[in-house]
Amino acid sequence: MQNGQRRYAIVGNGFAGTTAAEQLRKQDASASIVMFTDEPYTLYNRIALPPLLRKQVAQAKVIIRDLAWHEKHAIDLHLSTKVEHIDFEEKVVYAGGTGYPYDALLIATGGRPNRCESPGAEGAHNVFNFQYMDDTLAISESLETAKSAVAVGGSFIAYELAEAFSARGVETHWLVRGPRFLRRMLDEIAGEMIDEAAREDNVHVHYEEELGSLVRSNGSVTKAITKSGKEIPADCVGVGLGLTMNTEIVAGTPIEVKTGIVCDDRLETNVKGIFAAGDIAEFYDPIADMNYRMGTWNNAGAHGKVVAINMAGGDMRYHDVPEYSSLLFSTQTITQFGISPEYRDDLEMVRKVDAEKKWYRALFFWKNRLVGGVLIGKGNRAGKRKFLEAIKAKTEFPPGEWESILDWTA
């Protein structure tokens, strides 16, 4: 702290990042707060990449913050700008040659893609990771001539892929590895309701199926082999296979890193001043009583909000639960909240599905409470609220009664 000012530092500009800058500046009118992205666009919009790229929305609307907004808040944004290097034991960080100073410092990296690996993608122009603006204008501008396009993976990302290459009109094939659409966190019955959905929206899924190879011409790649020797056309491949978080920031340093940067319900790590905000936190959660991450939009604002608090010597804790929705194809929508058998595998469940409405809920308890679920179909979200405020308080139910939460509506 210099002449009384305090200094914030915060690596990253998604939503974690610049939500965070956006509140350390309602807080302190006089705050040094310094931000820096490797990327070259202001905060945008990721949720609304996908609706870009079946050309639903245009570019300039999925702009949140521009530059103007940076500079009315006095947030000094640094575009196209890699940090070098982080001195902890004095507290600067470094980039562009030049140092910055801080008293607080805010890590929200998030995650990078995973490439796709497989013989014949390494340097193809037709192959892509959907992550950033660039990717999203990259493959939209692939789609425009493509006829046959493949994705790649059980992912989320991968859904959104062949979503948009079938919106866009291009013969779409979907290759999951596993059983099912989100293995980890949906049953067998639920993975049936997302693949009529796909197959209603005349998207070929092919399950327990991998990418062998590529096959090119001249650079771009012509055919995709899976590994059971399947070969499909394919003018745009589409790669949806998980993220790496990027943590190299704290390599070498005593900020404890597992999945992710860990910290504790104030988003705080175990080193004094330094948080971690967004996809990149591996956050303590008390409801759960364990540490994950949770890469979703909603969690990313959330956590930069109580992280702006505690930066600035307040103590608020995170305890909200973490939920999104989505849309699955043109039939069908998700909502998941709370943790699923994906983040522990000692939760019991409990189900209900309705054939002829096409809905689905599935609620998930531990040690006799509600800590989670996922509702499927449209129209099905009725008592989402109810269910949140459970998880919240904590409340016990006896095992006789879980089935009969099913009903809320409330």
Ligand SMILES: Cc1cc2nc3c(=O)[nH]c(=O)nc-3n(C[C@H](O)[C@H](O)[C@H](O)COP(=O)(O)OP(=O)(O)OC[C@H]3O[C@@H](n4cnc5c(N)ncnc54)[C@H](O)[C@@H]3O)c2cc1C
Given for the second form:
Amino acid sequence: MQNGQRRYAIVGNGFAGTTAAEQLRKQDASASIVMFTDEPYTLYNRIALPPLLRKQVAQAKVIIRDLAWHEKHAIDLHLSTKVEHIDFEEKVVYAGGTGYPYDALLIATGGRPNRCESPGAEGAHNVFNFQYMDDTLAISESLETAKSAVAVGGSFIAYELAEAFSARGVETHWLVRGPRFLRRMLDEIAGEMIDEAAREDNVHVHYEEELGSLVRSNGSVTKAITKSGKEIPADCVGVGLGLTMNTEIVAGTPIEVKTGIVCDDRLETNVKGIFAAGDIAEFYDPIADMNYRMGTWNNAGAHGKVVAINMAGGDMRYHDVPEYSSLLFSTQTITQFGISPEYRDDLEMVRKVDAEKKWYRALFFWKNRLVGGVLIGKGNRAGKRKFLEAIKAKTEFPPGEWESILDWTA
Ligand SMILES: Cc1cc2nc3c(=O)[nH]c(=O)nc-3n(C[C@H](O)[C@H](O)[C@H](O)COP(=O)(O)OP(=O)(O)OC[C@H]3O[C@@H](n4cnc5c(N)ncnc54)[C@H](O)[C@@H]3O)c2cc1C
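The form predicted together with this ligand is what I want next, because the block you gave corresponds to the form predicted on its own; please supply it.
Complete assembly follows, chain above in first position.
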């Protein structure tokens, strides 16, 4: 605190960091707020990157906060400036050769995509990750001339790549290591419904297949060879092989790191005055009584609000039900809320399938409480609000009632 003015530093200007900055300004009109990003952009909507790649929205629409907004709110944003080091004893953030003292610090650094390590990928002009604005622009340019493209991985990102390749009229192959998409969250029946949607969009899904190597000519990939020996022409390769959390700036400090930066339900770490939010935060969820990370847009924004209130001296608990919705090619949609077997392996499931309507509903229970679910199918989301309310209220349901709860969406 200097002359009574509180100083806040934020590392990362994604949805979590920027929402926190906005909320901090609402909490405290005179505080100094400094925010850093190693990207050259003000906040952009990461979930609009797939529509940008499909050429359904313009780049300008994807940028949701401009420099004028930061000036208006007196948020001192440093673009293209990586935070290299934080002195947690002296409470100083070092970036671009300058030290910035703080009273409270937020780490909202998210994750970076794992690179393709198959032989032939390193340095190739047409092998891409899909996480940043710059990735999107580069893939988009490559698709202008591509005839055949390969998406690699069983993640949502790999799905988004496959969908965009096919929407851009390119022959699309999708390599999924497991027996189905999102194998830890979805069962076989759900996997079949998604497979049908992929086939309707002419996407060739290769299950139980991994990328073996890439054949190159003049620095560009021309062909993908799978581990089982299939050869697929490839003018563009997109990989969705998960994220590595950007935790390096707290390495060697007392701050606890597991799958992300561990924090409590106020989003404060084990070091007082240091907070984490968004994808990087392994936060405590009182509903599931466990810490986990949740990589969704809504979660990042909700964290940003709560964390700012606590950084400013408040005492707000994060008590929300994470949810995620996405298209599944041009004929299906998926909504996931709460937790799934991906998070806890001691959940019990009930499910219902309507083949005619192409609906799939699965609910997950833990200790007689509804804790999560997955809905596939357009128009299948009507009762979702009721599910979310029951999860949040920790309502108990005897097992005999579980099947009938599925009909809340009917
Ligand atoms: C293509 C794509 C599609 C998606 N679709 C959906 C969807 O449909 N629905 C949904 O809910 N979620 C979706 N997500 C996930 C969602 O976008 C993320 O969960 C959310 O944006 C995370 O926000 P964040 O602020 O925690 O982190 P990020 O947005 O990752 O921001 C972190 C920022 O910090 C920067 N940074 C890292 N280290 C440093 C450092 N040392 N110094 C300075 N800056 C640093 C990073 O470069 C980055 O700019 C999608 C993600 C992608 C990539």
